[in-house]
Amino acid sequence: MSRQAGRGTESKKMSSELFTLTYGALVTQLCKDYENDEDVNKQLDKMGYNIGVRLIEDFLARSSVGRCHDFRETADVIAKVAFKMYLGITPSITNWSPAGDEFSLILENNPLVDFVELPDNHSSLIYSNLLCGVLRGALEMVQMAVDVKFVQDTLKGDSVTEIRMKFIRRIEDNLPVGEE
């Protein structure tokens, strides 16, 4: 019986490491395919956006989270439910703007950067930029336009990884006349 419990943890760790290494291979290939880091950053964001657009359905089905009533509640769900569910971490929420429309997610440990060192010739690469796209794409599907960017990164010598999220506007459904 205890063997089964040990295997589940081992399997999860192996899956996490496989994901990390696979992501590393993807970023490496993008660096080979594109001439500069800015183009790689754009591709990672675009890929993340496409993942987020699809991932939100899985998240809503598996988490049974209802509609969030404000941006603070959205931040809590992202940090405490979504990151935990998909990356196995719980970032802290800090640095709220006075207007309550902007905050930071602090990742003490970013699982995407395990086993990674950025080469000197890729100093402007935002290695985990996929996460920004995922967040932007997922929130857009629940009628929330946001700006998401990395402001600190442990790969660049910072003590933590910080993702800054800013609420831009609510997206209104554009239904054809007569349909609700």
Second form
Amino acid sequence: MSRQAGRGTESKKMSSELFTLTYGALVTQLCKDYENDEDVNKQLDKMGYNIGVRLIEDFLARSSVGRCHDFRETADVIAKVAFKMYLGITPSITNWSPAGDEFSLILENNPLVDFVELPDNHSSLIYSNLLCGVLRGALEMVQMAVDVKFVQDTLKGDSVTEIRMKFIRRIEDNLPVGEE
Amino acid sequence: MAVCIAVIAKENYPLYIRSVPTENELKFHYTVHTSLDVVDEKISAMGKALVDQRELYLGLLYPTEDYKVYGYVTNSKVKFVMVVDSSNTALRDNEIRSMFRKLHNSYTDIMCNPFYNPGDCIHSRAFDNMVTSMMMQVC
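Compare with the form predicted alone: the form predicted in complex with its partner chain:
Next comes the full complex, this chain leading.
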């Protein structure tokens, strides 16, 4: 099940400016195409979801992480492996709920928002909402329904960016007969 | 140290202009406006040399009684003009140069903001803060 040669676990270099500007162009285009920010947020989430459901395959193949036994482990993998691999950052995990089904990812710096200043007429735009969609989509493919949302954003004047993730339930697959 | 900082578009209309709050802000606008002729002159005089050496700093454009006017032009012909109090003799050429460099970097960041349309007036908090810090520095 190895991937083609030359595409191992090593991370490839890419100009961060190009990446940031590409995402910026995407968001501003959406802002032009849709009337209000809520629709843009929704659209970003949907696009992220579509990325997530594909990206998880790539992630599992390249990272060779095993099955997670609890949500804490999942959180660790997301922060330390997935974010590192795709965005080159390692968010910290804090604010666990007592029940252990909810936590926050704190991003000290978010590579998507370099250069960005939100104009006043887009105050309800969640600029990096794509990330929420990606996380939701990816986890859904590994039988976890989660709720992901931004609770703090440096673009809105907060000192850090915080993504809140809440575990909702396991998605029970109708497994084929004879499989565990 | 600087009393007025202006960013002028390629087509010579102001993108951004700010001066220390005084009663005759208009005078600074006038000073900057006048300096544009000198900028054009310098650019055409340097002509080829400027392009070859990539020297963006134009140096002292002209001194008036109370102020000195410095200029800087990017390769995309966006001009930065800075008016400095003449009484501030401590200010070296090198410092002016580094201030322009800072201004240029900050301008580049604005250009990279996806919500900024090139050619629009600059309304950026980050840029505002940077300019303010330059005006404060050794005042």
